[in-house]
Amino acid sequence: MTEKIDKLMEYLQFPAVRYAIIVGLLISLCSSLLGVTLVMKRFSFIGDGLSHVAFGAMAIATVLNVTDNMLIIMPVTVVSAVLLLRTGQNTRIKGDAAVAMISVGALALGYLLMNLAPKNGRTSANLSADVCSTLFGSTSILTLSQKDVITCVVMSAIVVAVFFFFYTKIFAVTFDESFAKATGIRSDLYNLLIAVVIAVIIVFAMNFVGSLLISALIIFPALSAMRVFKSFRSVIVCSVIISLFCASMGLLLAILEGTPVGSTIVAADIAVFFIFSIISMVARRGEK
């Protein structure tokens, strides 16, 4: 144990490791805040769909040799969030079909573009490594720059501020959208706001945990909290605590054992979900 602690202290002396921990905790915080709303509104599919869109946008940025790929990934993902919401409300194209159409199409076209474009000195092995890293996250945590951290801090502050400033409106839209409309709340506007904020979170989380694992960070903490708690505020608080705990444990294990960061964090989320499921089962039997 002492050897592990010494090894951890040694790694923490490197700025890149500290950057990864800061970014990981911020992404987990933002994901858990909006995750509860998405799960309760049955919008969980949006996170998965947008993660595929972000991959396709990243492939376009790679093919075009864009230095700052955020200039393409961010607007494409945000626009797709709007389209998913609008298309999902269309009576001719149901929500699940819209997600399948946009997300799978973006994923396939992105991979196709990366294969057809000039390789610029990359071998097929390099291409496979790039795709695997993008889909499942980097196997190394030493990839974040100070600029990445500053950007993530700013965007996380905006996300948290938006959530707390519009908390009552989000609460109303989440539980009873029809009643919210009757009271004068513009539910369509707040649904759009939620979708755009989730798009922003997904874009910043993609390089950290991978585009296929982002939705797990959004869904699992919320589902775990909902197994034990019932009130909206309690579920959110518990979801945030679970998300931060799992992110911390996943990051520490990744540092000490050299495992992929995204997969390790998701594995911790899954373990906590099963623990909370058992607690819920025991509590229900105790009530009987």
Given for the second form:
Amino acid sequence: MTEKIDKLMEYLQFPAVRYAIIVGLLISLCSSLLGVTLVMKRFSFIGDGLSHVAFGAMAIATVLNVTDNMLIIMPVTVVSAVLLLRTGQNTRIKGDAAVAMISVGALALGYLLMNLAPKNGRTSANLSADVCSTLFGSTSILTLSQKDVITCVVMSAIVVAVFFFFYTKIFAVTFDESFAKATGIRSDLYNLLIAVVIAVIIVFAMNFVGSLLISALIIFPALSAMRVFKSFRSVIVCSVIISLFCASMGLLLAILEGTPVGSTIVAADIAVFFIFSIISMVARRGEK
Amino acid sequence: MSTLLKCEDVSLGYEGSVVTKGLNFTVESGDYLFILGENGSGKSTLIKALLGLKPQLSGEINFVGEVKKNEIGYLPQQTMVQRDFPASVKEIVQSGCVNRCGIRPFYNKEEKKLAKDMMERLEITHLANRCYRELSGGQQQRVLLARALCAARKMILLDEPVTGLDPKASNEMYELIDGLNKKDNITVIMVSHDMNAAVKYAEHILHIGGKQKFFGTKEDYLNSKIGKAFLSVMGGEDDD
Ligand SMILES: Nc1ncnc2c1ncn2[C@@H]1O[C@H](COP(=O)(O)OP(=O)(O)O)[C@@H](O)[C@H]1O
Ligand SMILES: [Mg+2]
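After the form predicted on its own, can we look at the form predicted together with its partner chain?
All chains and molecules follow, beginning with the one already shown.
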């Protein structure tokens, strides 16, 4: 045990390790805030669809060889968020099928593009490593620069501020959209806001846990918290705590054992989900 | 009294099929309008159209008076709330105040007090921290009514508010709404099947079917052919 702690202390000397921890915790914090809203509004499909779109955008950015990927990925994903929201809510044209089409399409085209991209001396092994890390997160996240960390801190501050500032409205729109609308709340605007914030979180989380695992980061803490807690506020507070806890555990394990960060964190989230499910079952038995 | 709401030749429906048409009526400030009609006659659809939740097929719905959208309360007939939504009674009732906040992010003291008063009025104070999804149908109805009352500053629209309530609670509910109308001068538009309540409380009555069948004062309605017929079907007054 002490050996492990020594090892950890040693690792913490490296700025790269500290950066990874800061970024990991911030991303987990942001992604857990909107989890309940996403689940209750049946917006999970947007989270899922967007992560695929972000992958496609990343592929385009790679092909075009732009220096700053974000310049392409961010606008493409935000615009897609708006479009997905429109189609997803349209029951007439089977919104969910349209969304599935867009997201799988983006995935396929993204992979195709990455294969067609000028090789620049890359081997096919390199390529599949690239693809794998965009989908599942890099095996090592120790490549973050100071600039990445600053961007992430700023982004998180904005997301948290937006969430607090619009908390009561987000509750109203999530709980009962038609009442909110009837009494003068501009629910379309807030739906849009929610979708855009989700898009921003997804883009930032993609480098960290990979595009396929982002939805898990957003949804699992909320689902766990909803098993046990019964008010909106307590569920959100609990989601944040779960998310931060799982991220810390996942990061520690990943650093010490060299496991891939994204999937280790998601594994921790799954474990917590099962524990909370058992707690809620026991609590229900107890009531009877 | 000044006119608040004007409907001119409105027709309503879904995707081309007309549910009801030829609606012409006005609502005055301080009015108490009962909307009557059989199941499926389009009462809920009309309420939604008045609130701007659903566009009308043709005609004009205009708020001509000084009522702003964020001064209106609404009790839906069915709420789309999902069964497992985590929300406490207090959070839901307070959310009725959200239209008073404007740009302010959190509720102020008065709004919290208002929510508390409404919970007291509806006798749900003891449920404040309970989870909405674990309440009985009648309790849920009271929670939603308390929320609607928080939102209503000038006008309230109620779609079958006494569904799921026992007779005693229904009476209390009607008295409460009447009090709002008379004491607080809040304009009431109510959908209900309860003829007794209509006879007792309404000022004006709108009866709809495939088209508008009647609009006028309660007294005129009770003397009209359709009024008498509906009254006898719905088992209204004893001397019938
Ligand atoms: N979302 C909808 N889509 C299509 N038709 C609807 C919808 N909602 C209601 N209707 C139809 O409109 C008619 C009027 O419904 P509604 O306004 O709920 O009646 P009421 O409230 O008077 O019982 C019904 O025939 C119903 O089938
Ligand atoms: Mg109805």
